[in-house]
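Only one chain comes next, encoded as structure tokens, the form predicted alone.
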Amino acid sequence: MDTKPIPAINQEHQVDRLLVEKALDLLEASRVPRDEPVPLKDGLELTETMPESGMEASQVLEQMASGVLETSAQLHHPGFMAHMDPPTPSVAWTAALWQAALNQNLLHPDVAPKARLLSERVVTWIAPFFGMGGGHFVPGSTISNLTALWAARELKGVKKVAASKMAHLSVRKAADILGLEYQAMETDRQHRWTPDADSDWNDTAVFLTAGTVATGAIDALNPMPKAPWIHIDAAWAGPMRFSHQHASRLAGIETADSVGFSAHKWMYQPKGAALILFKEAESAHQAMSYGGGYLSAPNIGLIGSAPASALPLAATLLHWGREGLAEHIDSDMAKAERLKNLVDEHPDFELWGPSQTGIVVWKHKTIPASEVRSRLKQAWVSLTDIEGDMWLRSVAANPGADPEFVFQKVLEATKPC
């Protein structure tokens, strides 16, 4: 019996080494630190309608480079202490390239058998640091918060959710979607909420924040109130649990029913990588499990088709280990402390409050924060509005940031032109 040879693979879907090398050359050229972390350019110009005919692939990269690479924020810049968006290590984004090329879908074991196992193994690595039994990957903490409250409604019948008034806006979104009554609770002057142990939380999910967006504040995590469900949104500060030096700042997190955090923040991963973890993962997953005739495995949670987001994270953890990850977090915390001390020691500046989780909120005493930022050269900080007062906000998420350099540039921005 004659057998036909395997047909050739379509050339468009082969590995084009020259194209990849060109992409890397363009990327490398864009990485040289600029005077302006985000230059004021028009960016990529595209026609108003879809092109009728295409162009050569290398030309596409050249055209896009000027608008995408050359105008992107330089998260690796020594003067960049602005947002909860870190530069990604090369081992992570090269592993992400594999996922993009393979286009694995975790929904189908026959398409991504090892990728599914890899995702499960990474969850197994991470969950014990939070005292959780398991969980799964989600695209971000907005989804992890919604998933946690969904589980709380299904398993415990909660009808309300109580959260700090400084909690992320995704909490209110989740409450609206799930038909839960939302209660915004008052905080202390440092943006921390301490749930009243004597209050009646009978039908309420208590939602605590570990690292608020504006100031990085941590709600009281220990002792926990008696409630049917306690969720901790540790989107920002969660990875501190991997640090022996700073893990105790989240003491009590292990007693929660669920924890969510974003790996694409303080674990330095590409966007779209977060986790939702449960104390009783099996029962939580069963409560949110759906099937279909074409599925060979249950679809758990909100996400259907899902990429192998664990691939870059697994590569990073294998490369760094827990110690390497902790060294990065400890170094960032030390950078925030150095900046805080510089601000505190200068008579023209003031601090909003303590720096709990690598975020420094500060300002000049007489010059508006927005004006200072508009004058900045070779450095970048963000702004945050606290009760109608604008402050500078510096986030230590860039391993290459230089706090002394940032402070000096801000100081220069306060001088007369």
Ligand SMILES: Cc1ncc(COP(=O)(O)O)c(C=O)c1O
Given for the second form:
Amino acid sequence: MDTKPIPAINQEHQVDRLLVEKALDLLEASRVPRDEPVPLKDGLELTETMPESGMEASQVLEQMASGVLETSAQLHHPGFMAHMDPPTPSVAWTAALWQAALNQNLLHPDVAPKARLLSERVVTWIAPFFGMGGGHFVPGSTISNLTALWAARELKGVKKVAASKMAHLSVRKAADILGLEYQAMETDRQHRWTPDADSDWNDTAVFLTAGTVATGAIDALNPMPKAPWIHIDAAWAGPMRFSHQHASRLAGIETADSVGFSAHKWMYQPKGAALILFKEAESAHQAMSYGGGYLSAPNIGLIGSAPASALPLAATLLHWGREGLAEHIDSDMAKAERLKNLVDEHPDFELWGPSQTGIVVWKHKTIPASEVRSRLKQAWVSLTDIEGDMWLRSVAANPGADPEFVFQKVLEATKPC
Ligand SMILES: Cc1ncc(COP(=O)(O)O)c(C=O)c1O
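Form predicted together with this ligand structure, per the form predicted alone context:
Complete assembly follows, chain above in first position.
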């Protein structure tokens, strides 16, 4: 019999407080203070091939810090109003640390006994704000859109999907995967599609967007046309439903058959957290429910093994409550309004159109947006292509953003050097 002792590789799976402290120290050190410029650094230095032997864990963190932490976008910085990617509150990412350490799998009740319950409870908290009966977590709104159209095909036999030409590319992907014919519909000048109430939508899922990726436009949600299935892609703007002040901008959403939105956008969550909600959740879930020999509970939807992404969101909602979340949305909306006014009041700049969902699209009247963006050297504004014309796009997803700072920096980038 082999009596050799088993090497202590399992030590790696204990809670290593010193390592966690080291990770926190490095994280903290990489944060650029509010009033300092964000340094531009080169990328990650890694060998071409997998290392043959390993190195000490704290050394690994030190080596990776320069490539990962110090070159990362400073999403919390006052200048950052560029993308739909918020900084995450500490309560969310510390809960995500638990999630990563526990590695529960929602697929198996015995591996995630209470995490499944927690996910269901968070859905129960959220669904009523959208007039929906239930739903489930998915990793992003690409999957929400695919799941919604899958349900529409299974339950209502839809053969086509009609969406505005400004809809996110994920709807085309979903149509291709599901074998649905895709119809791109014209919008008005403000990028809003109003589905024709008199058209025959008999075999067509009507796909509406609440907050387009280019300009944040909201399709006409009220009244809805008569169609076998109506899905609302509220990936970005969905969380406005939690705001007393702004919920009514999405009035009509509650009459849809399904709604999807990304919690990792305007609910300030780490990536991988989105929801697909259904009016009739039970029948939708039944239509996409699979059981296998090794599963003790049916697997609902597209995703197999799944992390408990509801955990950081539950922690955030317990910490902020609905009021705290609404306060964040309202504050972001006020920042977008402030930036819009600064642009509007300056004779050298112009606005593309209205700012409905915390997104401001603007440009200098003579210097091309791409030139301004490259002179800025910082990812403080993004670019959006509108019918072949480039504009600057500012997204208010950063509670620490300072619209005056952003405007000033862009203004400086338009001056001769
Ligand atoms: C309107 C809209 N729909 C869908 C998506 C896709 O979401 P995700 O990147 O979470 O898959 C996005 C992403 O920006 C979006 O803005």
